[in-house]
Structures are given as C-alpha cells and as structure tokens.
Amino acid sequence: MALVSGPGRGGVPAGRDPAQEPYLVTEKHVNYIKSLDTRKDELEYWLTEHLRLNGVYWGLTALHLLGQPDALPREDIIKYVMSCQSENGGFGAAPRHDAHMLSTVSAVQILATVDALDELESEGHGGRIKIGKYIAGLQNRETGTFAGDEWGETDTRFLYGAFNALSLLNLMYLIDVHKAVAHVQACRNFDGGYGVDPEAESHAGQAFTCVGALAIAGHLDLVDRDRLGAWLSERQLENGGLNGRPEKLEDVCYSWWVLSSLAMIDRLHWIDGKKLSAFILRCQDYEGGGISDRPGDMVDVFHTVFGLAGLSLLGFPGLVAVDPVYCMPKHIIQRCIQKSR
C-alpha cells in the first residue's frame, strides 16, 4: 500500500453549490485506496517505504470501514504481512527493515482484520508467543516505558501499541501493566491532557494513546473524564475541524484522536458533531476518492482512514462501527475477544 499523496485535493469541486448537503463518495474512496499500490514508478512510493505496512493497516481498515472487507486480495495481504516479519518475531515496515513496535502492531492488526492470526502459527518465526516475547522485550520493568525498537526511543504510543498488539494476540501476561499504567498516569497533565513523557505537553494524539492504554488495561477509573474531556472539546474550530492542541490549524486526523478518547471517556456529545462531519466531508477528493488533512491539500491514505473513522464515530450512514479503542471494526475486536475466551 502506497503512502503516496495525490493526485486529487480535498475540497467541494467546482461549480457545485456550496449550500448542497456534503454526501459521502464511498465508491470513489473504495477505487482510490485500490490504485495506491499501482503506483510504484513515483518516487514518493519509495521514499515512504518506511511506512509501507502501516499504510497497508490504514488502507485495510478504511475499506471494512466503508463497508468493502474483500475489496484486497486476502492471500496477498498475509503473504505480505508475513514477508515483513524478522527472525526476531517483530515485524518491519517492508520486507528486509528491522523490526519496530509500530510496524509490528500494525501486522497484528492486519492480521486479526482478516481472520489470519492462526497463520502466524504456520507461517511465522515462532507463532504468536515469539511476536508477543519481542514486544514484551522492549518494555522497561522499572518504569514501564516501551522503546519503539532495540535503540531506545520511549514514547506513550508505543505503550498503546504493545497494549493493542497483546491484547489481540491474549498475551497481556507477558508485561508488567502495573508499572505501564503507572508511567501513563505521570504523563497526565494539570488540564486533564496526556503528553508523551512525565511533563511534556498535552497532545490529542497522545490523549488517545494513554486512554486507549487504560482502556484496555480496564483502568479508565484513572481518568479525570470532565478535566479531559473539557480539553479535547476546546480542540474544536469555528471551521468544525480538530486540532491537536491550542493555537494549531484543524486537520482530519484529529477526527479520530480527539472523537476517540472522547468516546472512551463518554463525552463524545461534547462536541459538534454535525459540523464536524460536514468539515470531514468538504476534505474529500469527489472526483478521485481519498481525504486530506484540509480542503485544498492532496489526499493521503493516513487521512482517509482517519477521516473516515471519525465518521464512524459519529454514527454517519454507511460507515461499519469502528471499536474506538482499537481502530479497527468493532465486529472483528468482538471476534477477536471471543476467540480468546
């Protein structure tokens, strides 16, 4: 899956009324998200390479999102997934790239998607416990911190990750969770937000990840819900869109950061939910498919999947309901939580 942006833009084309009712151009998004892999002569297909199975999660995802599972061959999408995984049981961005937490859960989630976790059994270094053992290795078990990779970097989202990627595989007892929740609460801030580190700044996106961490930890009890959903309301523009934190620009993707940890914490009904969706909705590409992260900048699949998510979230027509501590469609989290039982 292609990260290459473009070629269409994100805005209400030409000529057509701007008091028309904004609609979703499902069939379009469908195509677009088909056409990213064809288009490997572009330079930019290449220089994203680093991204590349993390864009085949966001693609995926978008397509069972709009309601299209079988619209990518599932055979190829496991023969690729497993040609990422190294000796090690983590999995790279590409075949041949060192493994790393990100990639690695992405594969997890690719793979629950399409019902193939049993192949890692077949078909993987090691099975799901050696995949299991080299994220358990990248926690720290004095402070409960995850590195994203054998360097170091620690960072809440790779926390997330580690949750996401174990809670799916039923592997949660390889890792101190205590120490992890412990480390998520000293990010929390004096305005209800989460930062990256113990006092580091309030970021939507991180919001989601600690949230999401203690949401599937069973620990949402921590979370001050009124403090933080207070801050992530305030993330809302007079445009509709979201931003990540005061005094930035709107953009599609906090569709899902922000209304995410707002329904985790049951306050999704503090913001404006219609306004939000028409802003979603004027981002689309109506010619091509696709969304960008604003009306007149190319699409990407990071902010389809992430556009359409947020829509998800909204209960808009058409759209399969996304779990939002996962997603990923709320039927596979359900499948994957039964098969674990």
Second form
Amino acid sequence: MALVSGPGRGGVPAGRDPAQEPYLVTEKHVNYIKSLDTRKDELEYWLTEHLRLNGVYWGLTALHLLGQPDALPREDIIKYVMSCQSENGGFGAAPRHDAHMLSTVSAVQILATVDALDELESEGHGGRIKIGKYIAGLQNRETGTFAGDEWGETDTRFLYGAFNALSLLNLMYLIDVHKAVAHVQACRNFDGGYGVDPEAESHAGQAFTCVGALAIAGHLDLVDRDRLGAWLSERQLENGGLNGRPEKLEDVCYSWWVLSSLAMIDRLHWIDGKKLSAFILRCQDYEGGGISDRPGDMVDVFHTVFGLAGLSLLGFPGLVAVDPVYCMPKHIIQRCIQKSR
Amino acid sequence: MPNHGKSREAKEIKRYRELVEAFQAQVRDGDFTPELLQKTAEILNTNPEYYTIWNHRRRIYVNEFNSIQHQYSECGLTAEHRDGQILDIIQLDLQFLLPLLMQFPKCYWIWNHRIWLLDQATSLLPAAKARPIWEEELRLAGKMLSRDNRNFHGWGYRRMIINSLESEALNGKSMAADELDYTKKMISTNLSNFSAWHNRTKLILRILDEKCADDDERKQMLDEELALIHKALCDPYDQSLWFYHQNLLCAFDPDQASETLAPRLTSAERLEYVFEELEFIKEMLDDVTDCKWIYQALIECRLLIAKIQHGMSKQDQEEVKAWLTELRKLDKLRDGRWVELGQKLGI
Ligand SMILES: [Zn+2]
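Switch from the form predicted alone to the form predicted in complex with its partner chain and give that structure.
First the chain shown before, then all remaining chains and molecules of the complex.
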C-alpha cells in the first residue's frame, strides 16, 4: 500500500454550508485506499517503497475501521507480508529491504488483523519464535532500551513497537520488561509527558509510545494521569485540532497520538471531542476520499488511518471500535490477547 | 497534467528503478566496491529515506575500514597513513551529506548516518584527531538550530554531539555550563522556545549534581530561575513560559521535590515560596483578566498550598471557585477537565 500523497486535498467543498453537520465519506475512503496500489505511474509510488509494509498496515486498518475488512484480497496481503521477511527473522519494508523494528511490527500487526499469525509457522519462516527473537535481540539488556535495527539507534518508538508485536505474539517473556519499563519512567518529564530519551522534551508521539508501552506492561499505575492529562489536553487548539508540542500547528496524526493517550488514562473528556471530530472531518477530500494532516493539504493513507482511528475513539457513528493502545480494531485485540486490560 | 509531464515522470521512474535494480544485483553478488558506493549516492540523492541504501553504504565503509586496518597490521602501513585514510573517508562522506541535509533537513536517516560516521571517528582514530570533527559538527548543529529553533531532531542531535564531546573517549569534560548559556542565548532571541526552556531544566539538575551543590547553592539557583521566568512572564499568553514555571513549582510539591533542583526545602520554605508565587501571579490580574494561564497557575498554587498544609480554608476554597468560574469562561475546549476539578474539590 503506497504512501503516495494526493491527488486530492482535504477541505470542505466550496459552496457547502459550513454550518451543516459534517459527514464521513466512507465509500470514497474505501475506494481511495483500494486505488493506492494502482498508482505505479507516479514516481512517489517508487520513492516511498521504504514504507510499503507500514502502508499496508495503515490501509488495512483504515478499511477495517470503515467496516470493510474484505476490501483487499487476504491471500495477496499474506503473500506480500511474507515476501518481506529477512533471513534474520525480521521484516523489511518491502522485498529486499533490510529488516527493521518498525516494519516488523507492521508485519505482525497485519498478520494479526487478518488472523494469519499461523502463517509464520509454515515452512521456511521460522515460526513466531524467530520473529520474537529478532525483536528481543534488539533490546539492550543493560539499559532496557530497544534499537530500530542492527545499527543501533534507540528511541522509545522502538520500545513500544517491541511491546506491541511481542504481546500480539504472546512472547513478552523473551525481553526484560522490567528494565524497559524503568527506561520509560526515566523519559518522563515534570510536565507529566515523555520524551524520546531521558533528556528530551515532551512530545505527543512519545506520550503515545510510552503510555502505550506501560499499558501493555500493565503498569499504567506509573503514569501521573492528572499531569499528563493536563499537558495532553493543552494540545487542543481553537480550530479543534491537536498539536504535538506547545506552540506547534495542529495535525490529524498528532490528534490521534494525543487522543489515544488521553483514552489510555481515562481523560478523553478533558478535550472537546465534538470540535476534534469536526476538525478531522474537515480534513477529508470529499471528492476523492482520503484524509490530510490539516485542511488544504494533500491527503495520504497515513493521515487517513489516524483520522479514522481518532473518529472511532470519539465514538463517531458507523466506525468499528479502535483499540487506543494498538491502533487496531478492538475486537481483533480481544481475540489476540486473552488477558484483559 | 500535460502529457509530456507524465512521460517525463515515466522516464524518471525507469531511471530510478534501473538504478535500484542494478544496485541490488551488485549487493546480491557481495560486490562491495567504491563503484557500488557511487550507486548508493545516486539513489540517496533522489531518495534519502531509503534506509536499506544507507545500511549498505555503512557496510561498504566497514569493509574499507577493515581493509585499511589490515594493511596497517600486515603490510606496513604507518599509523599516520592509516589515520589519514580513515579521516579522509569520513570527512568526504560528511561533505557528501551536507547538501542533502540542507535539502531534506527533516530526513532523520541523514542525521543518523552522520552520527554513525562520527562514532566511527571516535572508535577508529586517536581522540586528538576525532575531536575536531565532532566540534565542527557542533557548529553545524548550531547553524541548523538557528534556522529552525524548535527543530526536534536538531535539539536531540545537539545533545548527542555534546554527550560525545563530554565523553572520556574524546578526552572530554562536562559542557553543561556552556550549554546552559546556550539555552539562555536561544531564549533571549525567542522567549517562546520551549525546547530551550526544557533543556534548561535538565542542564540545571546536572550542573548542581556535578558540583555537589549544597542546599544554599541550590536555593540560589532556584531563585535565579524564578527571577528569570518572572521577567519572561510579562507575556502571560505564552504557554512555554507557564510550563517552565510549572517545572519550577515542582520543587514545592512534596511528591515531586525529590527529583527537582531543590529537593530538601522545608515545608515552611516551600510555603513561603508558593505564597510569593501566588502574590506575583495575582498581580498579573491587575493588567490582564482574559488569560486562562493565569487562573490555571493561581489554582495550582492554591492546591499546592493545600497539599503542604493538609487542607484548604473555606475562604481559600471560595477564591478557587471564583478562579475556576473565570477559567471555564475562558477555556471552553477543556471544560470537561475543569468540571471534574470542581467536583474533585467539592466546589
Ligand atoms: Zn501528521
């Protein structure tokens, strides 16, 4: 699923009464996502190959949330995912791309979504355990942190990714959860938010990854809910959208990271959900489908899935319920993970 | 789009795909030559996000470094020559990356690759030769930050460089004091720079720990920071400033104080400080009555006092109630939060 942007832009069509209740163009979003893989005559299609597997996860999840889980052929998805696996067990973003944590997590999420994790047990793929060991091998056993790949860059995004995939595979025992949780704690700031490392300023993306990791580890007790909730709620701007840090522009993807974090700590009611829904709906391309980062910009599949996930979390009618920790349909997480959170 | 645009794009796609395919064929054959390096450069110039290509570029260099090392240990290459060759490779690549970085400042694979090169310098060269490269990089990071002073990667990158320059491997020592000056410089050009304020929080903690500061020195630092933020708060609408103010208030919160710059204040001292803050902020209301941050800070101070004193008088409760009413008028977006706070306080 290619991350080719456009061709359309988000925004309320000219001539429509802005006071009119905004609506979701479900069918158009479905068609937009289905069309993404046909755009091979665009250079951007080829230049975004390093995000192909992430793109499949984004597109597939969006379709599931739209209530169209079968819009893409299941067998083709499975075949494509399996073709991205490297010898070390990890997955690259596309065939012949090196394995990386982020694409490996996408692979696991996709297989879990289409209920095909058993495919990993088939001849030549090494089983769940091989993928689990690849991920676990990226943990620094002294600091608890995770690297994105063999080249060693660390970031709480990778730690969250490891928790996400390993919990879906039921292989959390392969890693030192305790040390990882301690590292997440060290990344917490006085404002209650989290940074990419213990010295970095709070950032909405890191609130999502750190609180998400703590949720998976069953350690939400370590979050200062009121302080973090306060910082997160201040991300909402007058136009209804949310930003990622103080004094920054609103963006649909940040709206998701802030919103899902608020949901994890039971503070969803600390922002104006109605205004946020309206903002996300204003980012739709009402003609061609797809959602952009903010009105007037080009749509893409990344902002489409996070826009839909945000609407789902806000209880917008007609969407399948999303799990705030995994950004996958709730019923699928319930199927994969027995233990109740 | 006119047709010739489409056909030009088709040509571009063809060129790019052929390049990638030729590259992949060569990689499959394990052909790690300088010619392959040239191909990685061509691909990266078009697409710097292609992380696998960066990985191969590093694999090619690892190969070359190993072969230089081998010549040194087996074939009589002098240490001077070995270092010179390694340095040349690293510096040439750092130069190759510069135009890319200017064109794609947010592509973090480029920053990543630079750090890898610099780390190679640290591990392969004597400190005296590696250190200048890192110092040069610090100047570059400074330039990038003055172009975009909230760039998230920019600040993180600067911290990484400082960490290395401070390390034993480069004969370094703490640069926290210089960095604190740097944040002040950044703040003085733009008060609203939360990244700079945040770095201050972290650096002050380090500086005090490094000089094993006693309680008086810590208090003095706290006083200076309070004075600095009071001066800055002449613009009360700037939330960056209020977040820094909130950071400082943590020193007066019995549950947070242990992690702050002044962990051992007595309850009496804490109270005295918070009352001073309360008065300072109340005075702001003389000039400005429509700024939500002022009411939020007032409520926070009152709650802090109640926490230290284990309770709130009826009169203080009335005051909080009045502020909360104002706040609800000014901050409709977060009404759910303020309603809940009112319920929690029983007002
Ligand atoms: Zn975005």
